[in-house]
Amino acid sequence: MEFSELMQSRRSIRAFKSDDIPEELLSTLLNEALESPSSSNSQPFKVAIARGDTAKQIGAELTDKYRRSNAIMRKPLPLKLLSFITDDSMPDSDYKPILGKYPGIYQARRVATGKGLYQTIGIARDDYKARAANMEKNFSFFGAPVALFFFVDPRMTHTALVDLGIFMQSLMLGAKNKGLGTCAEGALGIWRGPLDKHFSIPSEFKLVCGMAIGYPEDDKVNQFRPDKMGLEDLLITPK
C-alpha cells in the first residue's frame, strides 16, 4: 500500500477470524518492526506470543478475573473491600490502569468514541449487560488465534514506553499492510498473573499492554472510526 492509505484504512479490529497466523509470517512482522528507531537503539522492551492452547488458557483466565471483578464491584462497600484483600481477581498490573475517568477533554473524547462504537454494534447506552459482554470479549482477543503482550524495563524510564509505542505502531502498520488486523489493547495489562503462568518474563520487566492479531472477520464493528483530532487541536500556538 501506499503509506496515506495504509496510515488512512487502518482500523482497531474487533472481530477475527479464527484462521491462524502462519509462525513466518508473524516472525516476518516483529522482525520487520524491529527497524523502528529507539532511544539510542536500546530497544528496552519484549513480546511474549500467545497462541494455540497457550492463547486459550490464558484467554480463558483473564476472561474469569474480569467477570469475578465485575462482580465485586456490586457489591456493598464492606463485601468489596473485603474482596479487594482476600479475591486474586483484583488487578495486579505493573502500570496502574485508567479504570474510572479520564482527566478534562481526553473523557470527552474517549465518551465519544464509546458512543460511536456501541451505535455501530446496536448497543444502547443503558443496556449495561451488553456493554459488559462487549468489553470482555478483550480477554479472549476478540477471536484472533494470536495475543501480543509488550513488556518494558523501567530502568529506561519514560523513554521505554515512547519506544514500545513506535515499536507497536511499525507493528500494526506492517500487519496491516500484509492482510493482517490488529488491536492494541491497554486492557490487556490488568492482570498480570496469567502471563507469569506461562512465561518466563524476566522479573525486572514490567507489562504494558497487549495486542490482538490476525485476520478480519467481516464484521460492521471492524467499520468503526473514531474522529481524530484536526490541526487546530494538535498544534500549539506561537507567543
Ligand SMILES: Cc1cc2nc3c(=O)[nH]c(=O)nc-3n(C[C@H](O)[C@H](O)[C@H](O)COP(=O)(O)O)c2cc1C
Given for the second form:
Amino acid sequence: MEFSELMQSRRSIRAFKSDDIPEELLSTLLNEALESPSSSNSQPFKVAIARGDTAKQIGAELTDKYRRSNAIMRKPLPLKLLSFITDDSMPDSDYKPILGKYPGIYQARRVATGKGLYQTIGIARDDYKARAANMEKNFSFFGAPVALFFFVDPRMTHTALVDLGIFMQSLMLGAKNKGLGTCAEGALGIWRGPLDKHFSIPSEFKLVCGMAIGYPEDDKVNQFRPDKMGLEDLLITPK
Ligand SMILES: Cc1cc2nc3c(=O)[nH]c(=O)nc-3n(C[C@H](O)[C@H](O)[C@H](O)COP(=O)(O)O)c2cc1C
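Next block: the form predicted together with the named molecule, after the form predicted on its own:
Below is the whole assembly, all chains and molecules, this chain first.
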C-alpha cells in the first residue's frame, strides 16, 4: 500500500471476524515493528500475546471484572466504599487512569469522538445500558482472535512510553498494510491480575495498554472516522 494511503486509511477497528491470524504473519508484523526507533536503541518494552484459549480466558476474566466493577459503581456510597476494600474487581492497573473529566480541550475532543462513535453505531448518549454493553466489548477485544498486551520498564522513565508508542504505531500500520485491523486499547490496562495469571511477566515491567488485532468485520462501527486537529492547533505560535 502506498504510504500516504496507509496513513489516511488506518482507523481503529472495533468489530473483528473470528478468523485467526497465521502465526508467521503475526511474527512478521512484530519483527517489522521492531525496526522502530527507540531511545539509544534501548527498546524498553515487552509484549504478551494472547490467542486461542488464553485469549478467551483473559477476555472472560476481564469482562467479568468490568461487569462487577460497573455494578459497584452504581451502589450507594457506603456499599461502594466497602466493595473497594473487599472486591477483587477493583482496578489494579500499573498506570492510574484519569478519573472523571479530561483536562481542558481534551475533554471536548473526547466527547466529540464518543458522540461520533455512538452516532455511527446508533446508540443514544443517554442509553446507559447500550453504552455499557458497547464498552464491555473492549474486554473481549471486539471479537478479535488475538490480543496484545504492552509493558514497559519504568526505569527508562518517559522514554519507555515514547518508545512503546512508536512501536505500537509501527505495528498498527504494518497490520493495516497486510489487510489486518487493530484497536489500541487503554481499557486493557485497567486490570493486570488476569495477565499475571497467564504470563510470567518480569517483575520490573508495568502494563501500559493492549491492542486487539485481527481481520476487520464489515460493520458500521468500522466506518467511523473521528476528526483530527489541524495545524492551527498543532503548532505553537512563534514569539
Ligand atoms: C493508547 C491508546 C489507547 C486507546 N484505548 C482505547 C480503548 O480502550 N477503547 C477503544 O475503543 N479505543 C481506544 N483507543 C482508540 C482511540 O479511541 C482512537 O485511536 C482515536 O479515537 C482516534 O481514532 P483512529 O484510531 O480511528 O484514528 C486508544 C488509542 C490509543 C492510542
